[in-house]
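In structure tokens, one chain follows: the form predicted alone.
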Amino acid sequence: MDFGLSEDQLLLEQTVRGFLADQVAIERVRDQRQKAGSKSCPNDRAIWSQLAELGIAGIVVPEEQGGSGLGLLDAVIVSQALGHAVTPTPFLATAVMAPTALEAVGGKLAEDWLAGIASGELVVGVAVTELFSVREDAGVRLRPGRQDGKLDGKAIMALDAFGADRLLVALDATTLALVDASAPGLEKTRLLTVDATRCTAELSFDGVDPLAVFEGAGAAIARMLEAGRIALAADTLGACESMVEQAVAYAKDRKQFDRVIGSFQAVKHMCAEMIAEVEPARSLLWYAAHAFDGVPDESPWMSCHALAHIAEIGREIASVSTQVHGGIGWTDEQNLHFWFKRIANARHLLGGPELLRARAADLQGLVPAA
């Protein structure tokens, strides 16, 4: 049995990483940060259009709606490459989470959205934070009455929502609303975080008419969260890989006492330990992505384990890589902080490690009865 990537997947990885190395140099990421400031979304629509031409926007969208119809492992390969290049795109919400939910709920409107996603014309934001972490009494709800009633409330830390065209909003664990991002009564506020490469927003609803509301969508919402957690873990792992590569390259170049610092045993150990943490994490990630499509009964807890573990090693790798760079690693002029902050921000976007491990233990029946 072959436990590696297929030839097609290796070609996909090579193509995406080659494109990003050529088109999304760190200077472009830095420039996009300056342009976005605090008033606009850092996601680069020009990059997204180019990725759509490569089939990346519709990677998990069914072929009937113009997508590639590939599996989550293929999306993980792309997400890992995007994290490696700290690319500012709406891939997580638009290309992974939204298509997973839309395909599950079905219907003409969902099919139209899927086609728009695949073409690169639609960017879809996702608001799910209140399913696992409620702050400031946040939450979006339907006004009492008919199923197509208006929406009130607010959603915090909505992914890729500030510059989106459409929104998927989880009202609770079983109800999903589809909303036009320009609907009257909807106010979007960009939330500034340490990560200048990812767009999050607060959404305020005051009598907003949804385009559709799907009740009994618990399975779709759960699958969307699983796919999102695995893809986010891949993004973090890609950022870790880049930080390790940068640390090793710096250790081979930087000299102290007429010796490159990589020749010192302490620095060798630091680099070796980072690599030792990355390699098994890659296997865990690949299996979680395989389980999503091939062993769906294991996917709920594997998605939690993958993101929890990679978030933990990510924090350590980000810290140690920066230490290898010495004082320069903490400056804005040195680009390392883009990866450091992306890893730090991702740690809690879809649930922190403690919450995810508790969730996985509960799902696996490992929590003792009260």
Second form
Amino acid sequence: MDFGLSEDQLLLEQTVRGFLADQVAIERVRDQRQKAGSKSCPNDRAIWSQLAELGIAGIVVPEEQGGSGLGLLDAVIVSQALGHAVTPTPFLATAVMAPTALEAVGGKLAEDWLAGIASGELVVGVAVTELFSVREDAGVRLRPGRQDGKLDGKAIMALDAFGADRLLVALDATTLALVDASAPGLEKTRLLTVDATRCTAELSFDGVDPLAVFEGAGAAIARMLEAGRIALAADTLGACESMVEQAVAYAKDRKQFDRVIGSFQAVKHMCAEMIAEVEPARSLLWYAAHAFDGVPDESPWMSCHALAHIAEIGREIASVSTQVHGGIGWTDEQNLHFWFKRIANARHLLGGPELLRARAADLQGLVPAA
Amino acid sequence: MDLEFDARYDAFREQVREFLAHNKPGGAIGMAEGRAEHRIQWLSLLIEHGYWARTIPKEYGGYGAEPDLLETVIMDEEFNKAGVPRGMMAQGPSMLVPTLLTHGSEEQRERWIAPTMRGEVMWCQGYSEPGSGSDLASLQTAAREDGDDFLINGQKIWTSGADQSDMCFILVRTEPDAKKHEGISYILLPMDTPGIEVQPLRTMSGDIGDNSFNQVLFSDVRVPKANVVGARGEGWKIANTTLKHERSSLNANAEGTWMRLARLMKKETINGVPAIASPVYRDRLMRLQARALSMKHHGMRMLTCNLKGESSGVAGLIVKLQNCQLSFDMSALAIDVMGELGALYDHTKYERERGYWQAHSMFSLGLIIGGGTAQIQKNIIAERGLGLPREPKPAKA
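Now show the form predicted together with the partner chain, given that the preceding structure was the form predicted alone.
So here's everything in the complex, that chain up top.
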């Protein structure tokens, strides 16, 4: 019995966090925001190449395709570190979601993509929003008539898709299309959110030829969503950890009424409440990742719970940490808002808490037939 | 991550199951009430087989096994499943005995540990006073020297089971001139000593009996100096060992409570529809499930730290705070689901589950306060866990 991270996993955590602390200081994130503006993707390709050299891009890609062949718990460790450093990378879509689906569907094309992902050459975006939340009449459809097979329609809030080379598009819960991002008839529009560290886009399809369409890919799509939800929860939890650390450091430093503010119980209790949420959430997250790797019966609803719960504590921690900082926490200069906004944007990306809890109840058979 | 038990534990589990299959008592064993003979027999049988007092040395009446946390987990799981108490949830075994094992004299250990574990001697804890709750070290109950004895005068409060106890482990001020924390001694006091008056203190849940609360008045109560545990003036340090035992014994079974709540919501109907069919109630149930699962797996993580002999750090300090609040919040949803009938109590018509959830709610509230209030827990988390500074003392007026 050993509920915790292995020696190798602790080393991985140390390596990635060390690299990010060294290479992606918050000033670099600020620069990246400036460079990207509203017209391009904020993902940092240079950092992504370096992370690929560390084996991060191919962390869950099988060894046969040049990846590290590790489990989701290992990916969670990386995702947490990226959230902690608010690093703009396509990790979620490219290194977690796409490989999970590609490995499940299999075949030559999927294997080529997997190899490209592992080497860091291919960035893959995913469009899945319409599986759980259709707004603005979005949705991508196969043009009727089997021989034709062109794609029409639009997908919104597609993840890491704006600067991507390839795209995975879920047409419905069981159909997955593989698309070249430069295919004629495809138009990408950056959808700017509050979060300057994550790339979301609209994809418009007007008679686009897909490279492949997999029907009966329900299991692949479901697993991709589970993995994505757990990894996104890890990203938010990592951001929470950093916000608690920053609040505690500030409370130890800032003086008012001739005392450091951390000696006031009102402030002290805010910090205690934050860490009291972070620690059990980490245990839940570890178990959810473990379930994805080894307890597949529980994984579908456990992944919903992990993301919903961490989204909830995330909103609270983002607010409380900012309040511990007082007025300065509310300024652009203090940088704390990068974490606040990363948490805020992530909250609904793969299903918001209400939606995820409804799904978790349904998957456990807790919703009686009407 | 490896959530499997090693193979040698399977054999141990089998052995526990076998014992329970052969020895499970027919009737209920009221572990908390009186000094019933059948309870003493049951505890003695458990000690003989090593399911109670397992790691207490043989010379003090225990089974003498090496400590093994997984064995403890397995025993708890199997006894829970069989619905049989594994020993006695009382302050003697859970708090006094560990203290005596660490700080007691040879004579004190030989005299008290065995009968305490067998349930022959019942103990209460004399710590809190009307003027000393969270600030326990400010306690004023005084022990004045009188030859080879102390004479105790003062008052204790929140004394669970004082009316049913033979003995009290009590904190008193023996060194009035020493500093606050250095003037306290830990004394073993027979409750039949003249000058002790026990007054029942009814709690908000009205449950006298099993969970009896009392205040205890001491007027020239004579106790030999030999009854001090450890050295005079070391009582505060010794009591802190005991408090740690109290906090770590508050390991609520959050998942079990959640399952009971889910069962209630399937059964309870509103306008002919089960409560669980309501998306509003169901969403609350799911929020609680996520918290219950968090605390369940957090418990596994803490267990792993213990197994490896590693400190769990701040992650361990948050357990009492979270479990007690979660317990309260689960009963709150249960009561809401029962609606206007949720307030029924004391075996009234239409009452659900014999008033379990109201009692559970009020008991949980007591746990949020008792054993270090939620606010004291937050101070501990912030100061010991996060390294924030203590509140400066106000300047003397």
